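Take a look at this single chain, the form predicted alone, given in structure tokens.
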Amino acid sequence: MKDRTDRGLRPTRFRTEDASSNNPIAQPGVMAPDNAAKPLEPEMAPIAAATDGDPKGPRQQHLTPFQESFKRFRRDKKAMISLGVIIFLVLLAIVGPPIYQHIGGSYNSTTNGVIGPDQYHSFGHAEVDRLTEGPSAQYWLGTDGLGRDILARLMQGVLISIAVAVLVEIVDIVLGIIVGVLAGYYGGWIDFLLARFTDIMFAFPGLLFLILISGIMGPWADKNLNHIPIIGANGNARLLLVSLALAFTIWPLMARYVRGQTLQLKQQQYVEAAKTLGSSDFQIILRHIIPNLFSIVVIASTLNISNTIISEAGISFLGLGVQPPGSSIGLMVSEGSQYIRTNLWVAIVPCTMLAIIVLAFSFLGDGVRDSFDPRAKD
């Protein structure tokens, strides 16, 4: 057999692709690989860009329902501004008094001698010779009819309002979830008894019930709870009664909301699957029912806070809530109403603060409802 060169054959020239120009060039004696790079089809370019370096395929970011709701909430300007106002008021009520009581120098009082800002910036201290003064460098918002610092009393009043609202909502949520979940999940005679009990509670007029409890139990609270720190000090002994009475009148509405939501949740497929797998009723309620009540509970609680603050202010305005020398926004409105003709400023300041608090919580509640309601549309 003759050699290839003897038969006039030449080495085959194979084509490869230049990495820099993607144009086929001929290289002698080199065989082109079977998997030579080829240009991507136009419709495959986005997929290739998404899967570059990811062996699992296209990367897609899916938002959870909570993330989608929170995203809607952040786009609500009124709700975000209201949230900022509420945070500012909370910080003002908690951090404001200690800071305010360290601002200013010593003052030579005609009745108390030389005193410092820790005394004349206290909400209970009175200067009888400085009644109904306007804003000044010493008293930033002036003094009331007894010579007390309006700003110090206002910060204490905001703290009282927020504390009562939080305590009331805790009791409201706990009772509402317990009664609503039991009535909605089990049904039957349990639902009948709990539903009739909530109907009886709805029959109580809320404001009249608060007046009745405060009027009957108020003197007892002033005598027996006055020495308890925080709860009874500085005329706040009746706050516990007011908070419990408020919670006692509003929890049936929360229970009704929770019951209706529970009736829908227990029909879901994941609840039926949990029953099939042998999960107990307690496990199903704890793991599947209660976590899915988050939206309805948060919405109802946020909307109830403004009503709670108004109710507490109304009770204090009538003289059945916080007692002097304590401070409450309702008590400040009641005291300032006596000076409407002589010094309108004393009445305007607490009324304005009450309006700001109620509007902030109302707008926040509307924003939470629009964002976290499952039926809401973007």
Second form
Amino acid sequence: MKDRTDRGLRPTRFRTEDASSNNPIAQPGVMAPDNAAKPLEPEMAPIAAATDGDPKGPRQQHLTPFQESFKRFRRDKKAMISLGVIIFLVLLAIVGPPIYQHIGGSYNSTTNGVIGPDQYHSFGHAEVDRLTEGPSAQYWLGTDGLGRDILARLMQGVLISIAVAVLVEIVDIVLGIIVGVLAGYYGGWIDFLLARFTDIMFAFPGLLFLILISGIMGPWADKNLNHIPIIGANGNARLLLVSLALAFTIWPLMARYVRGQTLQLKQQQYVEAAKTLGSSDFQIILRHIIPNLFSIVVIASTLNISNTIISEAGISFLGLGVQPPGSSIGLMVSEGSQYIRTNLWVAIVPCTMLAIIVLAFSFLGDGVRDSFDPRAKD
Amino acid sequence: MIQFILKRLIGLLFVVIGVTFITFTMGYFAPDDPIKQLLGQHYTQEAYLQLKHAYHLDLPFFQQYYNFLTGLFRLDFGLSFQSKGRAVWDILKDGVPVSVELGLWALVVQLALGIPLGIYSAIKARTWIDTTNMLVMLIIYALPSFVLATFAQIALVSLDTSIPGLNWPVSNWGTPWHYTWTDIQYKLVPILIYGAAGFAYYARLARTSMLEVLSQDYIRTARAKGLFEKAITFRHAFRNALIPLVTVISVSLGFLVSGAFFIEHVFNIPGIAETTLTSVGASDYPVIQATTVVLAIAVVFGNLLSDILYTVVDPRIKSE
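Output the structure of the form predicted together with its partner chain; the preceding block shows the form predicted alone.
Once more the chain from above appears, this time first in line as the rest of the complex follows.
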């Protein structure tokens, strides 16, 4: 615990040292040797020279808790592969569409005249005579029941999933930390309110709450939020609503975790020491409590992401989320399931994609939990 | 014990009131005017006011909420907007038995398949059986139920096309609580898919729990005194491994409530969740409020049940 408090004060140059690939300590599977008692190893000589003979240098070879956790994480093959898949998907969702819209020649459509790839490779464009086609050079993953490009819609859907996940996690973390820390640190009425509120939210099925909010407020959002650029256009108006409702259902759990951790941290001696030195409550919370919440917040929010993505896809699947000109993976599954008697492909593609995303985030979450849990040791 | 249950019941009453308040407020402040929607093109000012009065929607907020709450105790949920003044209780009476039937069978699937599979996996720990089993369980657990349901429908459709004359139904529900061959055909796949998430959850949990028990000292003692492996597994380990499983009934109830929406939607089953969905689409607030309260009460009593079971199963825990 002692090491964590001075994380902010560590000079930057030692960090670059620790991350250096020449450093035997950074290699997986090797315990950090206690360098204080030993002479420098030969590989360390150039680094030691670079640090200009700082007498405290070798002692800094201990990894920070974060680096130790990261080392554990890098050894987890499933989690690393999942991380790779997720990074690929994020790139696909962000840079995929602009690239895809520049690939291919012009196409003489029966209804739209001569159009370029920037049109027929966009997620909203429909070609009425190219329904439920298999993969081809023009449509890499084929077309759906309305003649729209499945790959383009898939990339847009992944983008929606990730955007909702990020938004929900931000709200979740901010609300969870604020309320959780206040409840844990001060107790009293705020703690009481949090406990009662959490009880109600646990009894209220989260999905039902989402359905109610997006079903009841949805038409209003469609009407009033659709002129907001990007987030409101293309039938995405309800996404903001869905994200906020989703964050609203999950933040009490985060607050409960944070509260528990804060209660423990409050008992720590360094907090007492800080109090004795005259730090204000605000300073203690900011300097000593919140930085130490790092691992629990990271674990809880990573484990949450796949649930968030499933919920958004589920709401869109039920027809209450993203509306038809727009695209979401859940919406694609629901549209595809209408064609399973004639064309399985349209349903299989989004189902598989959703499965990949959800599994990747679950494995990542498990890996993060195993390696960032403070109780986890090598 | 009775004191504990009473205390919990009073706490639960507050939770139920909180849930009804949230639902009621949402319905009250909803931007859509259901009466206007109901009248459609027959809208006149006079008819509008009349209908509003008939549904007691012209009363002030707290008066309406009070009526709603007192109605709950008389099992009077008011009248549905959409089905032309049909009592909500009547609609619930159609949906609830179907949902309860679906849920109970899914619970049976979860427990009767999940626990033995997990125990078996624990006995075969660290063999290929265990590894593949747990990987499959993890995948089933992680996949959203509507993806599983869609995959199941895809499989059924391709079965139907590849075996002519099979005609296995892809959606819909047979007669509630009747089990002829046709009914079973209708019910089998939805129940299996509905139970899948909880089934995988129980299997994983049962494995962990069993492994923990198997590493205890008294199991080693039992082995040392030369007991048969079967006797160790079933008489000594199995019963103790069940304790943590009992407590997660509330978790599996959570799976059932949220899973219901997707399963009933995908397989077109006329249960309470599907009723909620159609009512949400039609802004039929009395029905929505009623179904929400029913679902919330189900969850709350599930939690209470698991707490009680916890104290019953594990004598170390006293109910103070």
